[in-house]
Every structure is written in structure tokens, then in C-alpha cells.
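The chain below stands alone and is given as C-alpha cells, in the form predicted on its own.
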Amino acid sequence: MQRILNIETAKKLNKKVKVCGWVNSRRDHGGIVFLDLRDRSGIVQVVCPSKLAKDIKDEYVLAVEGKVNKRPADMINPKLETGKIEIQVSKIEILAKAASLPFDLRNQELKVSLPTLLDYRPITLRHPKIKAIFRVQEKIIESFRKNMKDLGFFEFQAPTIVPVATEGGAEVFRIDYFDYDAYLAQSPQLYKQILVGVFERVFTVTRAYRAEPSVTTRHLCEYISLDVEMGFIDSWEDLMDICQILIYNIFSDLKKNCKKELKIFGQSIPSLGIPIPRLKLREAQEIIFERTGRDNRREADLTPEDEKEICQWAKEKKNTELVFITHFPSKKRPFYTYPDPEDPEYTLSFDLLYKGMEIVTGGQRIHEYEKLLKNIKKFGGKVKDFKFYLQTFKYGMPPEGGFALGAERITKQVLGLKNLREASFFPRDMARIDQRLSTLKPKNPPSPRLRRARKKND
């Protein structure tokens, strides 16, 4: 008998079907055994003697046999999209038993600690709510994909492997590359520039990495990096145009599709259509400073506390918690963004915060050849290594620009999670690859750096 999905069930009243799946749950009734069976589609009961159902437990794979019945009207259960059936059975066959959980599954909450939860990543992926997670973060992958090339966008895809840290800094990690130094790329911004000088408007959805010695709710070493570039631009402010109409379209899309998943969340979508306000960092400063007493308008960048506090303002102000912070100071951004021509000290680059959280990064790009070979200099970095790269410049470069959305940050903000770790199905710390990395013997001893770090965060 061919197998179909329990979500089919509902529709085979008094017939005879297949379903195959992982036992949720059991329930003994007498000689009565319920078990809840659960596949990619949804949950169906499943009603046997218990003879037929003798030691199976949660998590054992099953093939059931038997007739589709109603429920009786008490039994119905309006929670399932089942609910209003349930399978009679003739046959079992056990596929594969399960020893027992080191937690109960069926706790809706699942109420076990963020290591725990980590550590037991192969289990924890098989609870309704954490799929939840990733059924939202996979909807707006797709949506991005789906709206970039509505938008006239070329899909590529990036390498992982650069022969040169993108954006300098300690924060990258080095690989042996038979027997020269090349690195995992701390993002696609280089070659998503060349593909610029051949599409004109790119996009990739790509991993990025950061080697940060540090432990926190916001960072992860590994993410999944949505980019967009694009080239031909009357302004660096049409990029923030794209910015919004692109996030305005994931929301729709999530308010749409992923009903059931805000739902187990207690989350909303915010409101559309609201044009997002654009403040420079150090107007952004200003208010804060107004607001809290906080001084930080001289630092380079907004504090963790003042992102928060600036889409505070912005949702009381501006009736949304979404927020562009503009205008970055020119030697805390990379050497290929664009210095504002009326104060060059500081940059055409925005970010977008959503939440209290950055979850955009972006800005224009400095396409004039003999510029950006200057600036390469002035940042301390070595002309040869970037020949490759300086090819689409010296050989003609539109003005251009582009941004990019953090897939981990933008569904944490959206289902209110506490750490990015929940938001990444196998996430990748100082302190994890899986295992834990203090359960295991490090190769090297830890540099003084590691160790003050490690030490900071224990």
C-alpha cells in the first residue's frame, strides 16, 4: 500500500490507508492504545488494541495500516487539522525504536536551558515549537529570493573560501590552504561588486563568518548573510528605498504564510505601508542623550542599550520599531564605503533596527578606480592583495551600492526570541561547533586573546 500524509487522512473517510511516522505520543485507555502520530505534514490519531501497540514508545518510528473513522463529536480534537478523524488499526510495523528522552517533548514550552537545548540540537529540532523557528526563517529566505528577482535581481553564488580578509580586523579565521593562508569569508561584499560589472543588480544567499572572541545573545561565528548589490544608482538613498520595500515584502509575506508559527510565538507583524524614519547617527545620539542622559554621542557606533531605546523612540514617535541609522563614521566602516561628500568623515552607509536589534547593514560603494586604491592604503591594507578584485574598477564601475540582512537576527526579532543561538538550527560560537568546546581538548593552547575573552564570559 502506497503511504500517504496524516494531513491527507481527513480525507479518506472509510478507507483504508498508510501513514508512517514518529510517535508523539501514548495513551493506554484499558485494551485501548492511542498513540498520536506525527510526520512532516501534522499529527493523526491512530487507535489500536494493545496488543498491537505492545512497548511502543515516544519516538519510534512506525508504518500504520488501517480504516479511516469519525471521531466521536466529544472526541474531536479542534486543535488538529485532523482532529475530526482518527485511524482505526490493522497493522503496525515498527521502523526504528527510540531509547528514552532525556526530556518530554510534549511539554509545549519545552522549558530546558539554552545549553541543554544546544546540546541536544538532533532532539530539541523535533519540537512543534522550535520548528516553528525555522519554518519562519526559511519563509523569508524564500521571500528574499522570490522579491529580489521580482526586482530584476541575478542570483549567484558566493565563495566561502577568500584569499584575503574582506573587511580586515582580528575578527576572521584563517585556513590552511595547501600550504598558503586563505580564510573564510567574513561576507560575499567583494564578489557580490565584481557580479555588479556583469549583471548590474545581484543578490546571494550565502554563509559569513566572524571569528568575535565573545559569548553574547546577539553574535554568532556562522550566519546566513542575504545580499544585495546593485549598480546604476541616482542616490545611496535608493538603496534604503529597496531596503524598505524588500522588508516590507518579508513582513507581508510572514503576516500571510506563517500564521500558526506568530501564533506560537505571541508575535505580530508591524504595521506596512509606514514610511521608515531615517535619522544620522549622531542625531540618533542626540535623542538618546535626551531621553536617557546617556553620553554617547562621540562613540563610533550605537551602544546595544541605545538601539534599543532609538526603536523605543521611533515606535512612540513614529508608530513603528523600525528605524535607519545613517551616516557612520568613515574609519569604523570598511575601506570600500563611500565617504559623504559634505563631511567626509563620516559615510553614505545606513543601518536598519528593527526591535532594538541591527539586522541591515549597508551602504554605497566607492566604484572610482584610483579612490578605492587609495583608500585601500589609507585603511592599511596591501594593493596587491585586492588586484584581483580592483580589475572591475579599472576596467569601468557604475556607481553602486548594496546591503545586507542577517537571516538568524531578522527571524529572532520577529518571533521575539532571547538569543541568535535559537534562531540558527547548529550554531556556531566560541564556545560550540555541536559539542561544547570545553568538553574537548584544543589543539593549540588558547591565545592570551581567546583566554580573556573565555574568561569574560564564564
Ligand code: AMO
Given for the second form:
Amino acid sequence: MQRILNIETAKKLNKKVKVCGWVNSRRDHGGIVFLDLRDRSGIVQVVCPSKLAKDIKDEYVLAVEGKVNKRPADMINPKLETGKIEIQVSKIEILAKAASLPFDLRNQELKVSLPTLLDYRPITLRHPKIKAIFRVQEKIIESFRKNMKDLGFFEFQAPTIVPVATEGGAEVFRIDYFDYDAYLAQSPQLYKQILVGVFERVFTVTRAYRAEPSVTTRHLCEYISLDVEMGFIDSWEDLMDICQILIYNIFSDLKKNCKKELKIFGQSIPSLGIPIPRLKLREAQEIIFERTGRDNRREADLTPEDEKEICQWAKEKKNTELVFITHFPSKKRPFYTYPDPEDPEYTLSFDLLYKGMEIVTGGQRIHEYEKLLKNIKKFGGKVKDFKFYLQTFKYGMPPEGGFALGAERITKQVLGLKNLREASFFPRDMARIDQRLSTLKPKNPPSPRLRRARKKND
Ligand code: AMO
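Switch from the form predicted on its own to the form predicted in complex with this ligand and give that structure.
The complete assembly is shown below, putting the previous chain first.
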């Protein structure tokens, strides 16, 4: 018999069907056993004589044949899409047995600590609330792709093994590449720029790697970067315009397509249509100083507390929890960032903050060959390391720029999650690659810094 999905059984009243899935729960009532069977479409109730179900436990994988019956009125479950019917079993086949679960997956809230949630990731991902996180993330990525294509952008795939670090800083993983040094890409930055020289407007959904030297609630060592780059901009503000369109469209797609998931997390999508306020870094720091007395007016970036404060300001004064911060100091932005011609100490760059955290970074790039050569040197880079990339600029590049959106960061903020790791299927950090590194035998004794960070994470 051909298998159908659980959700389809609702339309098969009085018919014989075959369904397959995992036992979500088992309830014994005298001579009868009720099984909630879970598949990718949802749950259906299966009614079984005890003798057929005697060995069956939670998470067993079954193929079930039986007749679809109407449930008695007092047994209807309005929370289930199949809540008006049940399957009266005639045949059960056990496709796979399952060991007893280390915790209860049936609780609406999965009450386990973050380390346990991640130690048992293959199982905890089966919980409906955890699954909902990734349904939202999938929609964010789908919406990103669709919107970029609608705006005439070309999708490309970026390499993730690269010969040079691009984003500055020490946060780069070095790898042994046939006796040469190579790196895991911190960003597809150089490649998206090269491809602007080919396709004008490009985007990618890719992996980015940061050897983050600390364990925080907002950093991963591997994350999903949604990258955009476009040529022939009239002004660097065009980039913020595109970014705003994109974010609003992603939000309205989530509002339409993720009602159930947003409800599980008690979250709503912010009201759209309001232009996102744009503040220079120094203006934002001035506001923060006035509101809190915290004087970070000379700092090169906002602290996490500052990001929260300025979003709170935007909420109170501008009725939005989104805010663009612009004009970051040149010395703190990567070599490719365009200096503001009116004040070259600062750059034509921006971050977009949402609900107290940066979710996007972007800006105009230096597209003039000679200027770029100078800046690479100024930042301590070697021109020969960038020879490949520099061809693009040597042979004609229009004014251009772009931005990148962290997929886990936007998921976290949309759902109000506490830790970015919750928004990553298999988060990598200083203390974990699937397994806690502290449980494995290290190649070298851990440094004190590593030991401290692991302890904090456990
Ligand atoms: P940046 O380094 O700010 O900029 O990264 C862009 C966006 O990526 C996300 N992000 C991270 N997410 C999780 N864990 C991390 N360790 C992490 N680091 C960054 C954030 C951030 O806003 N090439 C530039 C982008 C550009 O200018 O186009 C870049 O990589 O959401």
C-alpha cells in the first residue's frame, strides 16, 4: 500500500490508509493503546488493540495501516489538524526500535540547559519548538533569495578556502593546505566584489568562519552569511535603501508564512512602512550618553549595551526597533571600506541593529585601483597577497558596495532567543564541535584562555 502523509488522513474518512512516522507519545487505556504518530506533516492519532502495540515505545519508527474513523465528539483535539479523526489500526510494522529518551520530548517547553540541548542535538532538534526555529530560518533564507532575485541579483557560490584573511583581526582559522597556509573564509567579501565586475548585482548564501576568541551569546565560529553586492550605486545610501527593502520583505514574508512559529515564541513582526532611522556612530553615542551617562563617545564601535540602548531609543522615539548606525571610524573597518570624502577618518559604512543587536554590516567599497593599493598597504597588508582580487579594479570597476546579514542573528532576534547557538543547527564555538571539546583528548594542552572560556560555556 502507498504511504500517505499524516496531514492527508483528515480527508480520507472511512478509507484504509498507510502512514509512517515516529511514536510521539503512547497512552494506555485498558485494552486499547493510543499512539500519536509524528511525520514531517504533523501528528495523527492511531488507535491500537494492546496486543498489537505491546512492545512499542516513544520514538519507535512505525508503518501503520488502518481505517480512518471520525473521533467521538468528546475526543476531538482542536489543536491538531487531524484532530477530528483517528486511525483504527489493522497492521503495524516496526521499522526501527528506539532507546529510552534521556528527557521528555513531549513537554511543550523543552526544559533542558543549553549544553544539554546541544549535546543531544540530533534528538532535541525533533522537539516542535526547536524545529520551529529552523522553519523560521529556512523562510528567512528563502525570502532573502527570492527578494534578491526579484531585485535582479545573480546568485553565486563562494569558495570557503581562501588564500588571505579579509575582515582584519586575528579571528581567522588557518589551515594546512598542501604545505601552504590557507584560511577558512571570514566572509565571501572579495569574491562578491570580483563578481560585481562580471554580473553587476550578486548575492550568495554561504558559510563564514570566525575564530572567535571568546564564548558569547552573539558569536559563532561558523555562521550563515547572506551576502549582497551591487555596482553602479549613485550613493552609498542606495545600499541602505536596498537593505531596508530586503528586511521589510523578509519580515512581511515571515508574518505571512510563519504565524504558527511566531506564536510558539510569543513574538510578532514589527510594524513596517516606517523608514529605518539612520544615525552616525557619534550621534548614537551622544544619545546614549545623554540617556545613560555612559560615555563611550570616543569608542570605535558600540558595545552590546550601547546597541540595546540605541534600539530602545529608536523604539521610544521612532516607533521601530531597527536602526542604522553609520560612519564607523576608518581604522576599525576593513581595508576595502570607502572613507567618507567629507571626513576620511570615518567610512561610508553602516550596521543595522534590530532589537538591540547588529544583524547587518555593509558599506561602499573602494573601487579605484590606486586608492585600494594604498589602503591595503595602510592596513599592513601585502599587495601581492591581493593581486588576484586587484585585477577586478585594475581592469575597471564601477562605484559599488554591499552588505551581509547573519542568518542566525536575524533568526535569534525575530524569535527572541537568548543565545545565538539556539539558532544554529550544529553550532561551533571555542568549546564545542558537536561534542564538548573538554570531553575529548586535546592535541595540545588547552591554554588558560581556552580553559576559562570552556568553563563558562559548560
Ligand atoms: P561583519 O564581519 O560585520 O561584516 O559580518 C556581517 C554580519 O555577519 C554576522 N556575523 C556573525 N554571526 C554569527 N557569529 C559571528 N561570529 C558573526 N560575525 C558576523 C552579523 C554581521 O552583521 N564583509 C562584511 C560585510 C559587508 O560589508 O558586506 C562582514 O563580514 O550579522
